[in-house]
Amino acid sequence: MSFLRYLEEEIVRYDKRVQKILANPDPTKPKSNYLMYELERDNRISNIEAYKAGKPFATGLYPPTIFKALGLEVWDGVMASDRTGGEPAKRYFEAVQRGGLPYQVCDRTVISIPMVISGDCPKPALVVSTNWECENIPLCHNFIGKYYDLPTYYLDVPLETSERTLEYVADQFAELIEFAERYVPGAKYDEDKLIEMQTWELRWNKAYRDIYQLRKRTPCPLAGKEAFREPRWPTLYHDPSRAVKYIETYRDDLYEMADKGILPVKEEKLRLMWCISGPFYDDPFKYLESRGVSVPWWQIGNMSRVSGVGSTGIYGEEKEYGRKLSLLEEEARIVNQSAWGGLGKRWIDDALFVCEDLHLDGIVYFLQWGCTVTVGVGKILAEAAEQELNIPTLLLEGRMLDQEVYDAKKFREQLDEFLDICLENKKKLARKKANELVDKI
């Protein structure tokens, strides 16, 4: 009954918060931040009342509209630990020392095992693998499957985008529900129901793409814990409609905080991207803030394609490949250009895109230890950034979860010292272009 037990404390833990918005409400915060939170209670409280009725859950795929258009419940296994925090977060990280697990790989992934071994996640019934994500959350599917003898499907993504890896992708979705229907008991395909979810997952991104183009404003109106504020699927949730109806009325809580001129900085110095991760233990935007720093993008995964920057399309769109696409090719599409799965050149491009999109003056890039897929690129990216926009990056190294190694007064001072770089670079940018208008004249 341990998967009951850590339902029940995070109902208690989203109610709170709940009641602590209501009581207390801040104007400088969205008002459906509330929405939020009682949306994670509601789908916990879910979850529950399916573990009780026997239904099947299956973990592992993102989006997971083809979860729910087989009728399977969903269980956000990797995405729960990521949310994991203080003593909870402690306790699974002593048991990843006790049972000789890689202490050192990315901690936001790791900690999903001692999750599962303990009991506080459910046994599915289905589990997907795939390099779509970075590579440690394949690697814990692949664990959840092999502890507990489970059906388990690998879908394979190409690094790069075409008609024949659409295709490919595509026909591998077909396999994947034809393995479903065979393996998982109550398994059926529903083509109604993907058509319902596609179009969830559509009115979710299209708030994304109007919350990106609030980013731009001068100074930015989002506060840099809003940018930080991961991109979920809506499918991932019991009731997708109402994961929608938050987003957008969160998104018309930015748009009304803006037009009334509540910034989490007046007088705006700097615009900065932040990459990866962060330390959640502690609250660095704030402290940016002070210093009239405003962090209007958070760079991760193919977060920049969710929200329909650059040449991307989302669900109904013809901009890739110039036609309709079929119902798995919709899917396919969306795995097929993650930033995390593809080439390094993917996720330098988007990144510099925004950069010069949001005309940001520099970038904070969180090398999150044991992230094979993105330490590497950091310094690529910085080299980029440098070569190509004049934008200087810092380079952090840390933890996401574990603040063991984490050191407050240092992390303060490598700040202060880029945001002293940035400044300069910043005047010497603005002599460049003055001096560049003189010269025309």
Contents of the next structure:
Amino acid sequence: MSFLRYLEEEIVRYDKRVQKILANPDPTKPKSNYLMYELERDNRISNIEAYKAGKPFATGLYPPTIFKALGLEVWDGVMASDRTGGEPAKRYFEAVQRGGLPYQVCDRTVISIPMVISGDCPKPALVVSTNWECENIPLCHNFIGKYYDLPTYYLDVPLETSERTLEYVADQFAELIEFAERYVPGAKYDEDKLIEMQTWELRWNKAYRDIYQLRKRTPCPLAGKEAFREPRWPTLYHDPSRAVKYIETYRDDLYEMADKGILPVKEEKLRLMWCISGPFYDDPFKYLESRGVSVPWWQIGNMSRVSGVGSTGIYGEEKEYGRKLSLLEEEARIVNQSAWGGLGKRWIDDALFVCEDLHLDGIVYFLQWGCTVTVGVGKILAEAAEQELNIPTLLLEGRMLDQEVYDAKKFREQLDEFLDICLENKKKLARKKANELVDKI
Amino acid sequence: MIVAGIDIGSLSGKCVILRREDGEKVVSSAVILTTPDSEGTARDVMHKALAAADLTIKDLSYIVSTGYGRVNVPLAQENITEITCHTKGINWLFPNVRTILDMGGQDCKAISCGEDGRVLNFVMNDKCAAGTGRYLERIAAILDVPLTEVGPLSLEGLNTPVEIKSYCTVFAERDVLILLREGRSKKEILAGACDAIVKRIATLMLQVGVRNDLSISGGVAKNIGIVRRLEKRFGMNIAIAPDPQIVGALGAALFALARVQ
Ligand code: SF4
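Please supply the coordinates for the form predicted in complex with its partner chain, as a counterpart to the form predicted on its own shown previously.
Let us now look at the entire complex, which starts with that chain.
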């Protein structure tokens, strides 16, 4: 069975990494890396076991907490695409081109389709398609629903947060639960399970907020690549407790390394924000580090909100609505504040907030081809960053998984050029600040 | 004092020898085709430029390399990025230029610079053929028109241009075939193609902000059809380097001179 083979290949891959780390630990990397690979490996093993046992899977990135409370397994196709590189990615891209499918759409969504067609991911029993994400991902989920003729629930997330929209989304969650119980054999809602899932999410979120505090240090103790460690919610995993254990250990590792002075950049010349996507088959971050540049932050749609930065509230907080929320309202609050499928203003406000908060000197905005939501935001962000913070932005475009259009030399050339601009700008800003101080005295 | 700037591009290697007397003076320059061996290309082009000025490598006080293969030039004391060198070279030739459009066969760059010749901002398109010289090359090939005639012919078709709606080169080729079947002339089609490419370039230029004067370099500078259209689109004075191919090497040589002063 193709699905099993795909997961089995991944299990072997992750196991190799676990063994490699155990045999030869690298003191410059977080010790918890092996926990992460172990978690990924074992999650796939659980996927296979659940699949063999005939357990129903739900797909859609949100709401995994409710999926779990319904007793469903979660298949996260978007993240599976993100982690597909090398040969499998090539194979999927070829399948897309052969099939006359939309090749120029964003990589992570392009790849999801041949994954489904080739049977490389589990046939779900329920699909949730939502505008909480960008435009392409719900289209992709609609495709999965139609391809397998599955019960598909369309979750509509409004662009504003208010009592009214909170109720609107909470009502939809109640409807989703009814829908799943009616159409998915074996689905049964358990409120205690939802409480448990929200508790795991909260703990995970707290660890992520702690890591954010660490990013404020100069030099930044996180390597550029660490900024890209995706915020993957614990409830997307078969066993959320292990995902929480991993993130908490990872946080402790980072603090320990920072306190011991294990730093990727000893003399930090610049601090940059990296936006949207990147050439993940290459390692521009190592190169930046060799030039004394750290990347404390990666900004994608929900990054800051997921990690609690600039978000209006997380599970259990009463400030935002001035009252204790019901369990489903808590879920509604989380989706309603999304920036991903939300207003461009949220993207810009979040990015500017982080730039200021982490004292960043510039922005590298790597536009993923075919990303409809971020295509126009780059230019708006560049202008806002220039006007409000006096920092420059490098606008790049490319693909995150398909290397065919990538030219490493040209890419470095543009980075080099941009670093010179940032250094010059930093000097200029420092001079201006010094002059203002002198004027005051 | 004599210095050299070497620009190793993906197609050609260029070298400029500069002498400082009362001011900077270009002593000689050379252009050769690039080979896979960047180091060898750099050596050959430099020897060619030195020979033209009756000099030897011992006469050089400093060498700066630039361009795509700049890091593989061991005989250079320093390497500097292409955009910075190009901007420096243009600034030396035309001190009033604040916006630069450099468009070759493979990529297109829009650069905004300060009065000191420093790069303030830039954007590069090296992905979409519609924004590079490849677009016109393909269309000229379908129409069987030499590239050198594309510009003048496109100006003759100015009054009755056709509209090529597809930006994508592949679809634009299909549009061209349809237009030919409809009986539209080559001039009209070329006028439409030049209009389309100018629209695309303008978008790129607007991203960095367009300020007077404008300088155009790269292969497109030789296309009078594009130059006139850009002049009209932005209402600007356009400066074109007499030998646009060596501007990057010139900039590198100017940096070399600055280093030894
Ligand atoms: S890169 Fe853009 S289109 Fe692709 S998944 Fe992310 S937001 Fe959606």
